[in-house]
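Have a look below at one chain only, the form predicted alone, in structure tokens format.
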Amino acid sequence: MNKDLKVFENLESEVRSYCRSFPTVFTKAKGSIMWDKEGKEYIDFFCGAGALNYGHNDPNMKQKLVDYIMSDGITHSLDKATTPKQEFLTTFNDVILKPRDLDYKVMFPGPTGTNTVESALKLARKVTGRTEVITFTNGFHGMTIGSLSVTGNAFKRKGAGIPLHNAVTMPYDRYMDDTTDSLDYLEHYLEDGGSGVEVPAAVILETVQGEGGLNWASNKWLKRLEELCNRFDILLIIDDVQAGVGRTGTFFSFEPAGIKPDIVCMSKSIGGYGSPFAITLIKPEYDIWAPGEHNGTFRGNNHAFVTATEALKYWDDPAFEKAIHEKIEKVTSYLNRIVKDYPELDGYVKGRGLMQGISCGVEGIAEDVAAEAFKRGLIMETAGADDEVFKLFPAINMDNETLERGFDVIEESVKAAVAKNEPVTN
């Protein structure tokens, strides 16, 4: 083992995970490049699991943050009114919500993705007076008890240590096969008085399941789901923690479907710079919280307000979103070629936008590809119940040269993984 990692081995909890997949000590990062203690360069196709959509240390955000700190700007404020919060709310409304004809109240529930999910579940139950929540196969919504109850991964659910209740799992789009509409089952379930459970408070889902294996819901399926929710007076919650902020090509992942969720959960890249930050967007008619009914010590991260506001300025320019879509086309084309050129993967392309990857039919080969990529100076991770998908999460503003370099590294890694998995013959 690298001697520099011994301190982590000796002193840090066994629960650590990413430092096992990427066994080096990182010291510096800029844009889409990271460097370790030995000066080795790594292309980042991981982006903090979607928390760094704009890359590392964006110069505009960094300067705004440094200026704010040097001016003795407020860091911690609970939910007091501050200038950075005022500027964020105004900019978010003007740049993001109004142009998309969306009307939401903005709640600051705490700094992480699971905080926003917990607040959404609590509010949906308060609004409707019901307890059950419908979730979907392979969904992932966080690691606290409420969020785990609507998460599908058996390994993570087991970590709760107690039974997880008040959630009913339904099949996600194309869970059974490509021809069966899984919403037929959900509709029948809701209509049938003998299904065993009353109408739920809410439905929660990701439009693209990041941890669950890059499964994605079609626009038609999402639109029908919204119609079912409206018909049965169920709140629709979209968890856009990982798929939002341009990761799928539009600011919100649900925009192409033309739906307007009742509640939207956002975290990760909404802060722009990687600082802890989360928001819960609520249709005004459902914002029935009593003051202080849901709170948190770190719901007023002013440093994140500063960088989040600066990040939103990118979306003022239509060319920014256009450039994201151009990168998406490159990624899709590249992955389709890899599937064609390397049938040994027994793979197919999954996902949408800049959260795509290849699902491999050969056991363990996706993990081998990711490991080989790290050896060659590229950081990427796997997804799915059996880590069968190696996934590409480049920054949404990554330059084309770095993107192409990353493609080359991944292809070399695929070659190495395929060679490793070739059967030995006498």
Second form
Number of protein chains: 4
Amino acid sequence: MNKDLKVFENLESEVRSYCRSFPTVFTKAKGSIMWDKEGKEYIDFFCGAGALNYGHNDPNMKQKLVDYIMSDGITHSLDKATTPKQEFLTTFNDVILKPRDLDYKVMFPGPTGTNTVESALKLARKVTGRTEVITFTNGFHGMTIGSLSVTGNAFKRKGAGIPLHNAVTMPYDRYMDDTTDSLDYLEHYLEDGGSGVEVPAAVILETVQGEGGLNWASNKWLKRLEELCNRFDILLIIDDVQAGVGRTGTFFSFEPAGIKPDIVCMSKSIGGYGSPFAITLIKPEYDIWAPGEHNGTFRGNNHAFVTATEALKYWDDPAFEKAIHEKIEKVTSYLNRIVKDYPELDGYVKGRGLMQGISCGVEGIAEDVAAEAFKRGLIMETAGADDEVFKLFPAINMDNETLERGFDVIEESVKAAVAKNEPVTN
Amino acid sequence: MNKDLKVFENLESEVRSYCRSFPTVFTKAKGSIMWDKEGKEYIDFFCGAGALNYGHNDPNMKQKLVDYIMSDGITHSLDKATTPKQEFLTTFNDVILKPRDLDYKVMFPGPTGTNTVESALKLARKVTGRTEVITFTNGFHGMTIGSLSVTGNAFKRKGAGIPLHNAVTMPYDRYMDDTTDSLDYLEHYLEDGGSGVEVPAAVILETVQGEGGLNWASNKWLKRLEELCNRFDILLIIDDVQAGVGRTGTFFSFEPAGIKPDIVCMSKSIGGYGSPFAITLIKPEYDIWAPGEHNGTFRGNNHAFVTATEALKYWDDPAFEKAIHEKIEKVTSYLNRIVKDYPELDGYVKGRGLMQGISCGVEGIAEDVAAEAFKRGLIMETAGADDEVFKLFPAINMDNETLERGFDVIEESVKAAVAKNEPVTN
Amino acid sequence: MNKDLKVFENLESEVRSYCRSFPTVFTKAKGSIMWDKEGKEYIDFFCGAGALNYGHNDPNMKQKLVDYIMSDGITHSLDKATTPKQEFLTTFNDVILKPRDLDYKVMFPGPTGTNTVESALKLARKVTGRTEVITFTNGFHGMTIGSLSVTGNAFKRKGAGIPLHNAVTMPYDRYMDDTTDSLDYLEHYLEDGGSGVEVPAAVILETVQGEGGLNWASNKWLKRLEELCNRFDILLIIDDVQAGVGRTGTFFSFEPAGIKPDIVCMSKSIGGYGSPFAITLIKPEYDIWAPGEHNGTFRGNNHAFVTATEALKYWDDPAFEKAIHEKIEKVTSYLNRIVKDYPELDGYVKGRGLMQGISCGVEGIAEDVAAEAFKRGLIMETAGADDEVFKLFPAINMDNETLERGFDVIEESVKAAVAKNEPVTN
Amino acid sequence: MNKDLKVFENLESEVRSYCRSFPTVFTKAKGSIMWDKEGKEYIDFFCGAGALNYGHNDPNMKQKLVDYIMSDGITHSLDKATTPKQEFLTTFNDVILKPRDLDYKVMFPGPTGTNTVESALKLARKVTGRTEVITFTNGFHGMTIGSLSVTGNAFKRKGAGIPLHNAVTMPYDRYMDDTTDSLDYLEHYLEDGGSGVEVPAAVILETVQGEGGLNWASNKWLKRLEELCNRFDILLIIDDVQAGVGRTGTFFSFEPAGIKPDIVCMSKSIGGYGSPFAITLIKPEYDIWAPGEHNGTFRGNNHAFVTATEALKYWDDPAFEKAIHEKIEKVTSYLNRIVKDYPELDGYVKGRGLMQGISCGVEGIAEDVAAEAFKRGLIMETAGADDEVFKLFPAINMDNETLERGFDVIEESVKAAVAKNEPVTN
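To test you: the structure above is the form predicted alone. What is the structure of the form predicted together with another copy of the chain?
Below, the chain from earlier opens the complete complex, with every other chain and molecule after it.
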């Protein structure tokens, strides 16, 4: 191991994880390219697990941020009023909410995904006076106890060290098979006073499960879920932390379904530049918080307000969204071709938007593809309970040349992985 | 209300709180001075509730941060290895841990106080295989369900919307009175197999309770608590999120007590510049995490690594700590004089280091002092269950001239509050 | 209201329930006949909700009990050794366990159904070191917090006044429809590390759900469930409190399925005479209790030992079981005919053995049938979430003449209920 | 081991406990004398842990019971109205409640102590809409999950196999020392909004802790507790399962304190003859149960109604209570003399009424005394976390001759235990 990595081994906790899959020391980044200490270049098909949808160090945001810092703008403000926060609120309302005919109050719950989820769960319980929450198989919502209670992964859950309560896991869209509508099941449980599952405060879900293996819910299923929630007076919470901010082609991932969630959780790319930031969107009629009932020291990260506001400006131009959709089509075609051309993967395409990947039927091969890609200068992650999926998470504004270059590297990596997995014959 | 504040009322959630006590829109800040949109100047005796111990926009950190951003340094890295992280780890070890003869592995649990607390509780449960945690009256540890379970405040707890479990609240130092050693109580419960309180995974506490009303634990009490933990094989967790990073005069608040906690939680000022950042320090023998068993999208906030590393350099010079101690003495003398000169407050001095204040026996008067101070251009908070304490949280590097100026404003505010509270006679 | 009933209204808690459906004061009973204070006679098709499978005041048991009392035999013994307990243990082993090739240790957990269930859950958690338990929709297991946690009924659960934890409700046999094998669902959850449902300590279920509406599990389903439990190392607990002791035709209700549960819960009719009594049967390898780890003041009810032992003697003669099966056939034929002859009920036959009834599609009509039957001198209960089932629970040794007489009364009651529900036409 | 005991070893669960301390097979009993299979006689100073306060097989009750059985009286009735229940309700009201100026509705929650406790906790939560319950150190309330949550003993609690929730353990009277009023703690916690202990639904306690080591609460302490409950609108639940029915000299143990609990739990000796029986007494204004919201198969044990009614008649004659008080004085004098005469025990007298014993400072000696007593034909139990107390639980109607005979046997046993524990010198 090189000397630099030794520092992490000696001083950092065993909990560290990505530095094991990507064993090098990174120094700088621009757009979709990262460089390590040795000057080696990497194409980024990972995007900080969805926190860097606009790529690294976007020049517009960078300029605004540096100007702000140079002017001694307020950095940290808790929930005091500041100019950047005012601008963010106004821009978010004008550029995002109004054009989509959405009416939400914005809460700043603390700057991480798990914070917005915890705030949403608290509020839903307060609004309804109920305690239980329905979540879905393979959902991922965060690592603090409240969010972990509604997260499916057994390894993560076990980390709690205590039994997790107040949540019931229902089957996600197509959980059993492609023909059963899994909401029949939820509906039956809700209708039946003997089912052991009480009417919950809320249901919480991602429209595409980024950590859970790229499962995604159809528009029809989401629409029916919204109707069920209305019928039983249950709050619908969409956790758009990973699938939001253009990752699936639209700003909110749920736009194509035509639903209007009661609460929306956002983080990761909402800050634009990769700085910690999160917001919770609340239908005005449910904004019944007492002042300070939920709080957090870093809920006023003004650097993030500045870059977030700048990032939103992209969405003012309809061409931006159109370009994402074109990229999505490229990725979809590419992945379908790979599945067809490399039957040795025993794969099929999963996911939606720029959250797609190939689920491989051969044990270990998806991890091999990602490892080979890293060797060849491309960063890509695996997902799923057995790491059976390799995921393409390019920046939503990646230029076509880099995208194609990435495609080539991945195909080379697939070839290498397939070769490695070939039975030796002679 | 002015037009600017209207934006917050219209678009931000009801949960907002400090913008109600300090109703103006802030724009910039430098050292211990803040300015609002009208150009009015405020002396900051609040320091972002302990997140701005070095004041606002420290010029050294600012320069490093801007240089880093301009060089397109990595912004967001999850737990991949990066140069700024490497430098932070090395500097923290060299400047802070080694000279204090402390040996800890550093965990990056996500960038907020509640994240470090949740990670500490999880780890203590994993290490011991036990579920319960002992916390103390008036402790404050965060707003996500795990941290909230070990937090005392009834209003905050109620916000959970569910019963909170796996925690037992024991009396903090001098909770009952000044002569009873409240650890007798804890010891009795632990020794007695019929007490209903099982031997816990951990005890968690702050050495000074910033949110809970400036109660503080004596060195002797802390030492005895450490011995009790050793005797019953309980992990000792110090939550130094607010009292750490020089707030009480030493880098760690527990240094004068001569204890070595098993886990230390840090956030707020550890990032130096007010950016979201947190670390969990773990004795190497307890660092038994599996990779990724706890994680978080923003655990690699490189902007904070850069400023945090720069901030640590202050501690290389012994004069820095000495200067804090001198400031502490000034504050102590000043507060004692105020108590003596204004018997109408019916007050006494509470707290330790630069976390001191006056607890007032007259209902509402502490809030009046803070409100009068705001009018006169000074930001100061109240604390305690009935907001009966007004708190002085100056920057640890505030210059003496500003400190004295602040003292004057506060004294004027006390006078005004006292006058307002005087019974009308004729 | 008559004077006698006034006493109950004045002095007994509002929680009283059956005295509202059967508003009279009962005085004596013999076999399947009960008498009230006015001397009115009632045929008992209720059997104390399954606690009086041998009818009332069986003459053999009565004689043994009176002889025992007259001889000043020990009445109450906690778990001290006594002669009647010795005889019960020996007889139970010789007459019940050995002939069925079953090997269980017998635990006396306290004399009620909920006691045996609570003891079973505790033991399963101790054996496996896991906390969660899988239960099934519409299961009923008791009213103390541990048992209530694994009970489906929403009204009963709400009575807890606290959220109920550590249980997951899976769909019972044919819960969704007649073609889906609901164990596919359980299996999928257990196999999937992201399902949010961890491998539990145990599954607990009734083979026929007496309180939950006479749903019953097929032999094939039970066998597959046993295999799933074996595969995932989960303890299989059969709650035979209501369906056991001959109620379904065999001593244990699970005999026809050919399964061997790890733990069996018995109460109700196991005492024979209607005295409080319960036992928990435990496979020897799981009998790892520490002495006194579970206990209860009335776990040594010697009057019940005496009558229980006498009752077991019935099972020594194969003719006894054969006669029950003949009675079951009569009931089945009868109910099928009623369904056919009274299409106005919109009914179908539910249940198994002497736990059968008719589920009616017309709202309120099942309750009308039961009320009409009471008027005509027959005691019968309704079941199901909307009381849509009327249940026939005759004694397993009811003579044919009484059975036929009961059939006639019920048919008259059906006629009256149908007439009452007929739409008025003219 | 003799052949008879072998049966229990082979067929009964390892959980059995008293048969290990008293290794013989009992056959019959009368008053305060028990006989085993070999005809050996034992004086009973144990009384079924308080379930046999009137001794064994009281002739009056026996006669009534046999007459009732011979007349084919209803045995099992759930909560249908029956003649014996009517008589019990009327007699309990006339003989017990009215003369004591108490007004309670009577609930039949199922026939065991843990059933009445679980029903009380449920109701208190329903009445107040709160979830938490305050219990006291070394309290014992039962073995089902709800009752176990409010029980102090660590060994019993661990048996649950899950963390126990919704309870906070406060210090019982004189828990810390003889001078601190432990209610100062409770009051401070309740008054302080930052204490981490919310205002509970109820407090539950025993006035004398039979299982917890014969600690007892003073009248003054109980009175102050009642006042605290009133002030904070908390329900006061007295668990009189063991200390009630004359065990401390009065029918209810709390009579001398002059308090009127909101709910009273009774079981053990309330049935008179040792048959399973329990009642929950509820102030009329809190009797807000829905019908059937709590239930249990054996809540209508008519044999126990018959003997319970007969037993109550004793209380009609003031001489009965007077005789108990005389017996109490004898026991107190005797125990004080033993402590004085046998300084080798290093003992002191604990408890109240006919729940007294000697707490011994020499490890193991209390168990030796009990073992020696068994050899000499006297049944007596130890208590306390380390079994450091030997307890005298004579029948409340034990004749003086038997009492004196018992005293002699115990003194002999003390002598033998002291001799055994003497250091060998030569």
